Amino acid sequence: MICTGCSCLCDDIVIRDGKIFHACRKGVKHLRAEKATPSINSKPVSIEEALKAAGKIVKNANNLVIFGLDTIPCEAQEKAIELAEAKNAVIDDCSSFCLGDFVELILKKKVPTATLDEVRDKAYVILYWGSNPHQSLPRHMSRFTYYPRSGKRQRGYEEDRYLAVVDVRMSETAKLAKKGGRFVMGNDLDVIDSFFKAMEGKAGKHPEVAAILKEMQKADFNVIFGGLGLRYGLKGDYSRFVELIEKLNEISRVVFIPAGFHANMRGFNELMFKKTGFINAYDFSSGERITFGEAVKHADTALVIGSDPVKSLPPYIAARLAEINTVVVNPSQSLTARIAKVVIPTSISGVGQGGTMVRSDGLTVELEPFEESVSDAEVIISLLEVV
């Protein structure tokens, strides 16, 4: 089966007799997530009064906003905009926050990128960029990028690999790196001017990037992963980051991949790019871009699907949705759905339900569940249906 525990998509996961092999640390948590219970203000009901009741509350909202969607298949996606679209609703998703930015630079073409499996075949140089996937992505490395014995690169990290890591600490990706790498700590536009003076021959305040430089120019393929480290680090503004990229490109070939999301979040950025030309954080009812961070101060009623923003968000949000009409679709028991007037439990992606996912470089990947349970666009529909 595919783990949807994470935007690796991991397409090698085995669950026998209970137990499950392959997966990683963040997969057997998400496959083994303490199930949520259907319940109204609380108190356990069944999956047809959940929905009944859900139903009532969206189709009466005045000012709706809905929250969530990176882990649940496109299909899904596709009614919750369906959903938004006809409420005149905010619809967002956590990318907004994480590295939609990232996402959006790729979907218009601003950088080059490749699939995962071009970097396992190919890539020499490997460049973390504020992201420590040891952690987000703990088999990013083994399966796509340092460790992998694969196409051009058959003698692996020993002598076919070189990795490198941009970030303001010591992750434990980054001492990888110090060993037999290069590893840069400091300010991001500190480092890219520092790209640009190497590559003019001069010396920057980092002028260990210079070695990493020299690597690239050995090889014909390199790979850039930005993480949240990066997005934050650039504060909004890509462009000098876009030109590095765009500059390196003259000496080698050097793609650009987000690396460290849910599931399907790029899934629903390129979904929300073809409907409305923006890739997240979207106002039905006026047409601009508003996030659910803001939405949400004037919303009366929530739909959150496949998140918990009370875990993850700022207590503002948490407290504002405990006031609010706050409707939770999720596989597992959360944060959020303690608060929630309602709560429906759908069946994890991957395992309960099928469809299409989008992993992190584009390339589609196809759910086939093994086991029949309540999906996340049923519940959808069945919301649609009432409004």
Given for the second form:
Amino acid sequence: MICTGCSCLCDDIVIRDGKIFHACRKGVKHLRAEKATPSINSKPVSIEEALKAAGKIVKNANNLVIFGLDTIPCEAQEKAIELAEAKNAVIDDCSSFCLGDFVELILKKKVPTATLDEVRDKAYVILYWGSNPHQSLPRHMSRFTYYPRSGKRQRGYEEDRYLAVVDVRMSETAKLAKKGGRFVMGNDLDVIDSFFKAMEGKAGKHPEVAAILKEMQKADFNVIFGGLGLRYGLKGDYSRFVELIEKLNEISRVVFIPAGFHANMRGFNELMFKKTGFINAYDFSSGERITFGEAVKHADTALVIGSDPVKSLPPYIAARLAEINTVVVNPSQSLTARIAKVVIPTSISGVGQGGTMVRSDGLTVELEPFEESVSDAEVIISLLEVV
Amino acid sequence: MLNFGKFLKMEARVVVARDVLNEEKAVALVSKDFAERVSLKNGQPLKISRNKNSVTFRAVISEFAEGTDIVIPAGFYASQLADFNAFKQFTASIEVGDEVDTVDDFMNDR
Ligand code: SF4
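Please supply the coordinates for the form predicted in complex with the partner chain, as a counterpart to the form predicted alone shown previously.
What follows is the entire complex, opening with the chain shown before.
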């Protein structure tokens, strides 16, 4: 089966006699998460009652915001976008504060990219920038980047891969790079500047980047994985980074892939881009961009699907969600479910519901569920029917 | 060297990072340098405050905070301190805390 615990979408997971094989700790936690119970105002009810109550709330909403969606299949995301359009609502996912901007650079063809399979078969320099896959994508390095012996890289990490990390602190991945490759500790803009200087034969604040450049020149395929650290380090202006990738491609082939997000964040970005020209944060009533963090301030109803904003977003959002009509659709118990008016449990994507997801590199993956249970698409369709 | 047990408040650079093992715990990884600078001991409650919000973490001296002062796991506790402009890194004030916070300490107020 496919694990939907992160955007690696590992396809080699086996569940036999209740035991999970091959998944990382994060995947096991995701697959074993405690199930949510249907409820209205924290009182357990049947799923039919919860669906009916949610339908009433969504139908009566004057100012609806739909949020989450990154852990559900594309087919359910499509229905959620349809619902947002039908209700003239705002729709957004975690990508507006996660790595959506990097996916947008790729969809708008501002940076060259590749698939993880190409990386596994061909990449020599593997540069993780502002990303610590050891924690965020635990099997990224073993399945796709540093460790595999594959294609042109049969001698694996011992001789055929060069690991480099740029980060503001010593992470687990940085520690590994320090041993066998190169770790550059510093501010992202300074490091970018140092790369430009090194290409002119000068020394910048981080002269050690010259070693990474030298390694890149040895190969015809190198990759930079950009994480949340880089995204925030660039402070919303990606021009210098895009320019750097262009310049690096004058000396060797260097592709860019965003690293570290929810299982199907990219699927949502692609669907939204196709539908609206925006990758996220869209208001169907005005046709303008507005993030969940802003929209929730004015909304009277929030439909949170496959996400836990009370856990992951600033506290004013939790306070606001507790004030308005919040409906949660999620497989597991969550902090947002604790403050919601209505909770509708669905099955875990890939376990009890099928469909497709888009991996971080843009590859479409077909889920392989092994049991039948309530799907997110079914819940959203039932809401669409009443509005 | 400052005596952490006695000082009132000081500033620290805080990085928010994913941490699968600690994501549900109020654990703050503290760099050895910083811990020495403020005489902070392993296991000591450490109150981090920012924008009128505070969380008390259990301090763990760790090599994975090297390069900054403190690293806290992404998740509920970090969300109480971060905001959309400072999602990954911010400056916060720190002082000795009393008891390490739990999620219920915050959720029961809602
Ligand atoms: S790396 Fe991600 S997709 Fe793979 S097993 Fe771990 S959580 Fe699941």
